[in-house]
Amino acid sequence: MKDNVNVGGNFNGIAPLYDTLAFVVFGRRLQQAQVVWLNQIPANAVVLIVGGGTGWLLEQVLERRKPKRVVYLEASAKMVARASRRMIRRAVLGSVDFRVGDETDLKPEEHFDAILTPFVLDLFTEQTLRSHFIPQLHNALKPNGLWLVTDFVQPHIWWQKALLWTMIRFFGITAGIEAQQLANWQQSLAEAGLVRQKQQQQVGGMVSTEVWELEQISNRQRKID
């Protein structure tokens, strides 16, 4: 799925305003949610960040975890340019492969100790998550690798439901995302053979930040035995 047909959307048009829009609606709470479990990333890790936007999370990963290498995979060329400039402007050091593309642009031999998808899974339908997006990243995760997810979940308060509906419609119009409602991405991850290790609710329950791990065959066998 390349940029002009990417069902996850093309955020080039709103890249200059994206961070401002997020701050106006949520303040810094979305950023705070994304760093809750960064301490779970192992030392000297090879990290994949998918859809990292303008680079704020990349900066946090580089400064807090000192990874061996980061692949920064983002479908929006303008987002990648802004992220790259951010690293230069703030003099953040680290080995980063800035890559314009999506999960299909990962190389078969690339495998990661940790994968981060900040507010990415909500862009897709459950069908796309289960048949394409999750399997692609699943294959790129090393045994015992961690998948850090921070994303919106189905709220229970009426105004939160209205806000989420408005956001999905807004990004459908401005960025062309395929989702028309929020997918149950937690169930999709579990069905793909991942096990949730940690979870914390954020933003009044609208957001869940979680750590998932590949379920090993040996663990499943022990359960059977």
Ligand SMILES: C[S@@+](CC[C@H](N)C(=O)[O-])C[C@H]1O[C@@H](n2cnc3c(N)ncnc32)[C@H](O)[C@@H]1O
Given for the second form:
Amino acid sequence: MKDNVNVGGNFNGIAPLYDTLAFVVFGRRLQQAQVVWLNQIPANAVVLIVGGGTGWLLEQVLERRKPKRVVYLEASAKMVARASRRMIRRAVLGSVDFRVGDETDLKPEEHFDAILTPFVLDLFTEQTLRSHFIPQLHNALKPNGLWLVTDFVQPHIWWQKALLWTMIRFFGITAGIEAQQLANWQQSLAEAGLVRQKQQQQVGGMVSTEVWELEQISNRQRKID
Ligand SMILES: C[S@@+](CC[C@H](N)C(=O)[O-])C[C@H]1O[C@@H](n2cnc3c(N)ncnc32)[C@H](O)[C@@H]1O
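Please show me the structure of the same protein in the form predicted in complex with the ligand, now that we have looked at it in the form predicted on its own.
Below is the entire complex, every chain and molecule, led by the chain shown above.
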């Protein structure tokens, strides 16, 4: 992690309350959105979960997909501690490398069959996504790897807009996230050479859960021809 400053915020203070707050506002709907495309993760995969929080999604990935190995990369030490305790408490089996850090803590030789970013892209400005966050993860994806994103998208209904505005302000104050408005992460992923394979709207259209893949050289060639 660079100089111990993560522009995605410091969630240590809010870690004990995070799941309760999310449940009070959204019930189980944020969790339901995150599992829609887990069946796309290939068998025996090496998986990277970035910003997985208290570990609910990790448990689902381990139980549903039985991956070969998971790197659990989380900027908050408190979140990582909760995720590892959860695994022990619930006796979930699997090979997991719990790592406190951010995308700069990935090793250059590490490459993944699937990368998961659940409610993480919304923490950053478009500038950070484009210049830094997306390129780093892009480099960590195997040529046929999948990037599963579940995140908020720009809503059109007034109360959803108000809710999103409130959440961004709340995490600005409590965790110091850099975003002041929702970045157009879909456009940023597309501009980085990723292609969306699957998409489903969730939570009344204010969340989208998607599968992205690297644009294959053959596809590019076909377009040129
Ligand atoms: C909004 S929370 C979402 C937590 C979890 N995915 C969920 O849906 O319950 C964002 C999480 O991303 C983590 N985070 C922020 N920036 C990060 C980064 N650059 N690398 C890894 N984790 C990061 C935070 O510590 C926090 O736990």
